[in-house]
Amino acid sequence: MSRTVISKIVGTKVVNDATFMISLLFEEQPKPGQFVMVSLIDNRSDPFLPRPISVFDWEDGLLKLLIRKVGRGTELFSQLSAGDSVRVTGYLGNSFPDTNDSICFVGGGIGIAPLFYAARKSIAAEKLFLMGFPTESAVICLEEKRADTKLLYATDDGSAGVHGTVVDMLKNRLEITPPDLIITCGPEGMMKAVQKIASPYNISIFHSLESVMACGIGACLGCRRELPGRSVLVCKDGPIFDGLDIFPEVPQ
């Protein structure tokens, strides 16, 4: 169940020009794939509205988020520093799957941010994240990775890591080794890439959506998605959906 309260930052960490890191204290414990709405306190009504953020990493009551600043909102958070307070609701939103046996995770951009926790929690045999950037600017969080997980990382102009998207890395895999889970979050074009190449090999794909939302819970009906013969809210019904039923179109 969600809640709201005042949390205090307790660090704050520039990542690369475009992207920081906030931590804060939030005691409960989240789900992989869920996310908070934060937002600033000092009573401004620019922006007025909360701003979605994926947990991207919580432990002993310190929760973790990776933000892109993309608006005002985000930029604004940027300027916080440790001391300062934030209005936190959450946890919402329903979780990855988990395995025991092999999951790949495959993150494009900020879209990595869910998938480390997730990464962390997963009680699976065999963990093989692969990560993917425009370019060597934009390469974040190589630093976060754990010793039960084999990283990868390409850069689409090959200045950095493997040259090619994150796409032809995960079909390099599968043509060895399909695992059992796929779970993936980043632009939507890469995660219908995902569906289309490994949908031959009948694996489980789950994908996590980012939507622009108002409230979080499902009242403002701002995220909502339409999908054959139903419509969801990203917020309430996701943000992790079967692949499935998100690219129906996709040759199975």
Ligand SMILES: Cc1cc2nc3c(=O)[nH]c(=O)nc-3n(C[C@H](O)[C@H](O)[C@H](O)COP(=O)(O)OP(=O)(O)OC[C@H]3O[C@@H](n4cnc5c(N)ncnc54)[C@H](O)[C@@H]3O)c2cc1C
Second form
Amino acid sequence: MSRTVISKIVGTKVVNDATFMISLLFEEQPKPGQFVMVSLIDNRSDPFLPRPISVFDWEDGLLKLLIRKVGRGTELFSQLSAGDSVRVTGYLGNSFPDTNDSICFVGGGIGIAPLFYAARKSIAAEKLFLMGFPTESAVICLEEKRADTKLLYATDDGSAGVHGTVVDMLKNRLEITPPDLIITCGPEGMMKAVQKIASPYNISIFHSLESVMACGIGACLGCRRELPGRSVLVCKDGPIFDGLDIFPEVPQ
Amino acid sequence: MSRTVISKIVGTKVVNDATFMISLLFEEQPKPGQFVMVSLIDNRSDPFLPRPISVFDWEDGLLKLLIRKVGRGTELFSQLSAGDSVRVTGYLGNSFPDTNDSICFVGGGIGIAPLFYAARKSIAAEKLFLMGFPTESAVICLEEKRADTKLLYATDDGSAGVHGTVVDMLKNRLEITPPDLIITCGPEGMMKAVQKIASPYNISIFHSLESVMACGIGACLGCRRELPGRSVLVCKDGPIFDGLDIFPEVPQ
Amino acid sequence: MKTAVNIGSLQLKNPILTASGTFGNGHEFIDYMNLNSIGGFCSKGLSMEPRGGNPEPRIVETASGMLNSIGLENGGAKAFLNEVLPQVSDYDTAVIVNIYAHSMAEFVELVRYLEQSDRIDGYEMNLSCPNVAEGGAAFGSDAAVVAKLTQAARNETKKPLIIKLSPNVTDVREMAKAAQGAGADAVSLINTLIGTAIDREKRRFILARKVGGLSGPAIKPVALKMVWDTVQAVDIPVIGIGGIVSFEDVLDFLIVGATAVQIGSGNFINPALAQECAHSLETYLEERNETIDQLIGSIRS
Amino acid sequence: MKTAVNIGSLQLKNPILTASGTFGNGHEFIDYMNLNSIGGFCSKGLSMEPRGGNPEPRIVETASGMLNSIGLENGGAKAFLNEVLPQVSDYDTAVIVNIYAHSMAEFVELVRYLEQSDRIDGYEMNLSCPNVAEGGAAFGSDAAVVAKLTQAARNETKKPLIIKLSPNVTDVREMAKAAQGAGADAVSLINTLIGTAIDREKRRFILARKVGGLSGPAIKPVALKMVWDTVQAVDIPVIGIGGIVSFEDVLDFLIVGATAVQIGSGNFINPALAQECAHSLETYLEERNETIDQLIGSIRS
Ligand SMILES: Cc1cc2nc3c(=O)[nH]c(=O)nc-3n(C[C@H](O)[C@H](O)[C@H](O)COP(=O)(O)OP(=O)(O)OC[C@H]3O[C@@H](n4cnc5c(N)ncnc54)[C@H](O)[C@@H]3O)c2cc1C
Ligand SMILES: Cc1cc2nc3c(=O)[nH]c(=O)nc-3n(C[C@H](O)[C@H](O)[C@H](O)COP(=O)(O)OP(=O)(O)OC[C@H]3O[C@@H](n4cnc5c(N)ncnc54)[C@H](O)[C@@H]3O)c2cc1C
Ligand SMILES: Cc1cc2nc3c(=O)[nH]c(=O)nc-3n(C[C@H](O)[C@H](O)[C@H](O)COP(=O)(O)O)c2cc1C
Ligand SMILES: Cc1cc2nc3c(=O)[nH]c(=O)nc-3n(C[C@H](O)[C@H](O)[C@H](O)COP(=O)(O)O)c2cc1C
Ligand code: FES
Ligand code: FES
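Show the same protein again, this time as the form predicted together with the ligand rather than the form predicted alone.
Below, the chain from earlier opens the complete complex, with every other chain and molecule after it.
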């Protein structure tokens, strides 16, 4: 079910220098991988458009968003506090596939946002969540137990966690026990690299894409992406796409 | 001296339902009756223009503004808190005349804002400050001692202070001991009524006018007012004008 | 109905419409609002043949607005009748098909083809596209061309014909008069202003097509002025568009004389905006005991 | 000087100018900035005779912008030379006099009169005013008129002559080409877009003159597009104006090819903005080891 509501913020939390979490009231339950459009309701028309933000977590009517400050909109969201309200339109987009065997989530930076809830909801017998960050101050710590998942992270400079990239980490893992489903979100270079190193193993891979969005509901055609051989609306046909559709040149 | 600075807010205070006070750092000392242009510096262009606000008080580099929420700009100012910064351009405009004999300040509603500092700074032997408000919840209490002034207020509905208008109050006063200078700020209807009832007494009267302003410094010509027989810029030639210039048909 | 207005032979239950390209083809909004609550909606720009539109990026935010260069992507007339229209055919709201073409012949073919449908309540001709055959200037910037195209479409249909005008002209009234003279039932304005934005780090245009159409609150003062001007200049209804993001904005356009309004990019901020405006209008008129006819054009001059 | 640019025979120490009507006559800003820090400023619109301008209200805020209908109030050419100019004559910054008139004869008279002053570094002709003699359309909306007026002024002066163009036209490039053809040293654009705003409670226009000129960040995308278009169309320098409120905005105009920029209503928000932009430009070029000539027009196409 999709709705547009004025939603009350019940809590905010600083996660690291650039990242924060907002908890707000939203009754319906999302599907893993879905997102919402969020906008301020302070009667100022600059900035003008709502911003797409993934479901980070949801439980009992409490929706959590994990947001990284990258520009004006997200900076303004970071200034919100409990008691404030925002407009939330959602849930939007398709959702991640699942497996009851083994699954591996691969997140780069803020790309981990949509993966946590997916991990928590996954029925897979074995769940592994690999995360990559540039450096210690960018690390986002997730509650391992809640996700019922094995969490591991790497930093590019080795200042925390495993030294290396999340792709290196995945590579090691694949050599031991390859999962039968990989789900990624992060920079597109990372997605492609994941698909490449996984290609010998015949694993299904799905990526969560981004695009600039105005409406989020398939009405403006602004978020269109030209995938090889087909054109999609990221907000409606996605944000989750089969790796084969995004990088068909890299076999899965 | 006039400057444009990013000024830090050191304190805010709720005065009544619609009115609040902001204290900010501004080194220079103003002249009574002057104002500043205040704007948000949050990198959002809506609302676009700065807002003219009178000096309510100033001491040792601490500038106080008394502001009434009437629209978007003032509403946004009311959400500021200590630690935030705003752009302040000032001091602007001319200043109130003074007398060493007796002076009466007449303020209607938020019109009292520029009068308090003027009262405090006045060298008059006798200072009386009359204020009028619609009702109890709109009353703004000033610190009598700081102003070294006799403060009296009326409410239209008699819910607090004297029952009646500030003009009624002045009328009673004039019958006892007329001052030799009257300074007003408030609705123009009030200004005119003050001038009318004072006309038998041969008192100098000055009013502080308002106008929509874009620049506040005489550059945009937006604040022009057509006074009988002459055209003025409220920001530069005013905001304080001799009653004779504004309502020449009402003799002082 | 107390809020009903007429556009030619078409009665709208209220003057709240949604603007082409900002409301999908209606069904995208079914989760957020009751389509029956609004006067009608304008379809995505439709051409005879399917069209892929422009490469991405296609949108960028600007101060109090946005630029788009969607490029009129659409599935073509056949798919519209067979697949799109059925999804909204049961709603009690006017369906106005926004049509565009790159030549007069194409316009004629398109209207003729669409005439087979009973569910189409009217046409809105978008004349802002470049006239490819004749040097690329927009159709809508030459009054003679506006008249010719209007006449051509008029000959094909008895349904309400609305001519949508571009603001990127010296005098929009000339275009409105030309449309009226050639038999248009109404004019709607404004379409987007042309603008651009750049990525100063990369020193390139943000939009793949370099320029786009500016919409949103930023353009409202321009739209309101052009609507008012046009209301003075023609006798047919004028539909006001541009920067409507609140019921107050709706009022402004009606007060200067628009018979109806279209909500455009405001739908992106709040997909229930159109319904909310329709509801507020009803309440507003009731509270003031004012009729919609009294409200429209009530500006003092 | 590393930031110097040329407008005809005039060298500006940097490309930061301030726009007519938004910077008073310079002296109003002396408390807030050092006039020597900027390339120059454009005077308030000057006419031969003093002019009272329009009744108030004259300004109203809009989304990310404002409307003004000042009506070109000014004290006339004589007072300008005798009283205004002396107040800024000691500053090392270019004084560009923005001139307007209601007929060609008036323009000629005005330039001829101003030529007696040595302190005037150039003229900027505002062609957005209505051509009273010929039906009231703006001078600047007819290329032939633009050419005629430019030529007339050109005959009177060897000083840099800048033609200021209105955006309220179908194709601003036609006007720019006409100005160039008639001997202009540069064109500046954009002037304000025409717009309006109403008081919906009182059902009347907010501005006493009903309509006004829209300026501010709202119009920047339109300005940037027109400036870029014009840069492609003419060989003389183009001066970019419209919605500049930060150094980043300055960069955008230079990158699309403007030789200089004018800061307009941005001066109202921060009366030290022009100086800050001039300073930032210097730092920016130094840090990147880039010349101003490399920066100007560096957009990839
Ligand atoms: C489906 C989806 C889910 C997302 N989920 C999250 C999330 O859970 N947490 C999170 O922090 N971020 C998420 N994002 C990214 C987030 O939407 C952008 O970071 C945000 O819109 C930037 O807004 P801004 O005003 O801060 O930046 P702006 O000032 O608008 O731009 C800053 C930079 O961000 C880029 N950008 C702007 N808008 C978008 C956009 N809509 N999508 C991608 N990049 C953009 C710009 O190109 C620019 O480089 C998601 C994006 C999508 C499409
Ligand atoms: C010299 C001067 C000194 C002032 N001193 C004070 C003061 O000390 N405290 C205080 O609370 N207010 C003061 N004001 C009034 C204050 O500037 C306006 O209330 C404020 O600008 C309104 O902004 P807004 O965004 O809240 O309202 P808007 O949303 O902009 O408008 C709301 C209403 O206020 C009116 N308004 C808007 N701008 C102005 C303006 N510049 N002047 C007058 N009316 C306006 C509008 O017409 C409208 O009816 C002063 C005004 C002037 C000219
Ligand atoms: C994303 C987008 C797509 C649009 N597509 C069309 C279109 O296909 N046909 C058309 O006539 N107008 C189109 N428009 C213009 C709008 O219908 C409307 O005229 C314009 O956006 C101004 O209104 P607004 O400020 O309320 O958005 C489009 C506008 C936007 C923002
Ligand atoms: C209050 C005001 C007065 C103006 N007066 C003039 C004028 O006298 N002559 C002129 O050519 N332009 C005038 N303009 C237009 C500006 O010079 C400038 O072209 C326009 O404001 C766009 O720039 P901006 O968005 O940076 O303000 C005026 C603009 C404003 C806001
Ligand atoms: S964001 Fe509007 S269609 Fe996808
Ligand atoms: S406010 Fe600009 S001249 Fe007075």
